[in-house]
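Only one chain comes next, encoded as structure tokens, the form predicted together with its partner chain.
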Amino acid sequence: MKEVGILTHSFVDAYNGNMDNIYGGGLERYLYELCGMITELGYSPQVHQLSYCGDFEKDIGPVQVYGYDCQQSSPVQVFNQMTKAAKGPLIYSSFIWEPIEYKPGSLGICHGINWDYHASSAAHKAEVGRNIQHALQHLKKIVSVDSHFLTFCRASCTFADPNQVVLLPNAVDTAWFTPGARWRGLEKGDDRIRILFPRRISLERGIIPMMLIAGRLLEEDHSICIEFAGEVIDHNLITKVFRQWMESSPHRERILHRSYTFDEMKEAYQQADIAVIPTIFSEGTSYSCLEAMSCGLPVVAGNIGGLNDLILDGYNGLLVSPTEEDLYRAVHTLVKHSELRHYLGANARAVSRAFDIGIWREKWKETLRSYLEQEG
């Protein structure tokens, strides 16, 4: 059977010498599902990672996946090792943002810009354009996440088929995301008021504003209480921020902080009134964001990246700069009006299935095929 090879910074979990397991995350995640149509088309996916335990050879399922060691060289070094030992067409799948030594003619993936930080350095974002334009030189396609890359490659690159970048959003399975009981207002006895932030506890995914205006509304409002779904490191700086907040805030009892397993993730959306995705940079299209609109929540998001994307705001969603003062509003005025919950949050079901996930495994299907066949 012909190979495939994918060309990742992570898949099975080896940073924690995890390597009989997928990672847990959204990127992992797409790629398993990427192999899986891969298969379907008949072709042998073949995955190869970087590993922080050593290089090492896997078996998963119909995937080979082949490790390979990064703590002596710098990942750029390592992906242009990859790209030497591996066999077929290629699917460059994560740091686009680097000067890779592409095999040419492969196809990319741009999983959201992550150099969008308002403060950082001009120099450096000149750097990643000129990575950027490097790419553009030498793939033949770039499978874009979000609106957002797309528009960036048109307004600092230059390119000649203007078909190049292909929109490809993520998706959602609306058919097991779907509202609960509460939603549908079957619940009753219940007043409290669940603000959910769906997100790992981490700097770029907002957790700092979040952690301010959760202050304020359990101050202002004993209806309250804020869910925290991510998972934390220990002994990570941000880790010791968010449990300091926690202890010591007078409202402790109305904080609920709990790690859900991608299967599980489903009950905290279907319990919660009000998702908060608080992000101030790096975000592609946001797994949480679908998630939540599938399960038909009302979303206070950033106007970050691909949640520009997702949500209009005032239709299934409010769309605010992530700052303190924005946010607080959006989510206060939420919190105040219980029929511009439900406005939004039917609208966000509906807008939802346009991003299901039946519909990105076809145009997958597609543009793999079209990508493979030419190879071949």
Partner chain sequence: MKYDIWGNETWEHFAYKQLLESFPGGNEFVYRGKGSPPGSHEPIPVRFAPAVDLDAPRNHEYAAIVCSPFWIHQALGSGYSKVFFIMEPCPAGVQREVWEKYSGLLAEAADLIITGSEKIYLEQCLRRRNVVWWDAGVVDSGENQRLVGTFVERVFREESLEPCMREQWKQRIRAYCRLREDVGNHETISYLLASYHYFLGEQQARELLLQSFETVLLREHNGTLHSHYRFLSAMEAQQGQLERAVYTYAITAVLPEEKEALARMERWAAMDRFHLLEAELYLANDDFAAAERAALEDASEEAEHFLIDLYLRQWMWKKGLRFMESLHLKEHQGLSIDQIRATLLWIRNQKHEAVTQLLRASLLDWNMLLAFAENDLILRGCEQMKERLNHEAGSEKNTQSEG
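One more: the block was the form predicted together with its partner chain; return the form predicted on its own.
A single chain, with no partners or molecules, comes next.
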């Protein structure tokens, strides 16, 4: 069976040494779905990824995974190493913003801009623009998961074919992520307001402002409980800060933290009343946002990246600047107004159907067929 190589910075959990498990993030879920489609088309997917636990080889179902130690080399050097080692047509699934030595004519994916932190230097942003131009000159096509990257390319780069960058937003399985008993008013005897942070515990995902508003909300309203549903990287500074905050909080009995598998994640949404996506930079069309919407939750989201493609402020959620004060006011409003929660949640469920995974799969299969047949 002919191989297809996927080059990425993360797939199995080579952060914490759990190579038997796929890391619980949006990128990893995306690649899992992509590998399934590649298999359906009669090819063998091989994932080449960075590793913080030494070199390794691992089979995850039909997917062969190769880890390349990056502790002594830069990620760009390791990506170039992976390019030489990978077989068959290649798909570059991250690091599009770095000066990679691409195999010409390959396919790229941009999972969201990660250089959009407002305080980053102008020099850094200009360098990224040059690297994106380099990618456009060497890659046959780049699939963008949000309009943010497409607009960046059109505004900052030059390319002859307007279809070289394809907009294909992330998707959600609306038949799996469905409203639960709380949404339908069938869960009786529970007057608590459950607020969900369905993100990795990381700086860019807004964990700092989330902890700040959580402390205020828990202090002023004892009917509130807050769940942090996301992966951590052990020994990371942010992880240490988060765990210390939880342990020292006077309201720790109303703070939960759990890492869910892909299949379990809908439980977290179905038990919640409000979802908070307080991203401060580096966001595509967030899986967490789409899944929360599909489960009928009102979403408070930062106005960052692809979240602007998903949330219509005041219709299916509240879209705010991801500062402590703005996030607090939005969540506080939803806590106090149940009718607004229900209105936004019902509209969120309706909007999510436009992002159903069946639509995404058909469009991706068309792109893959075209690319793989030409390569063949």
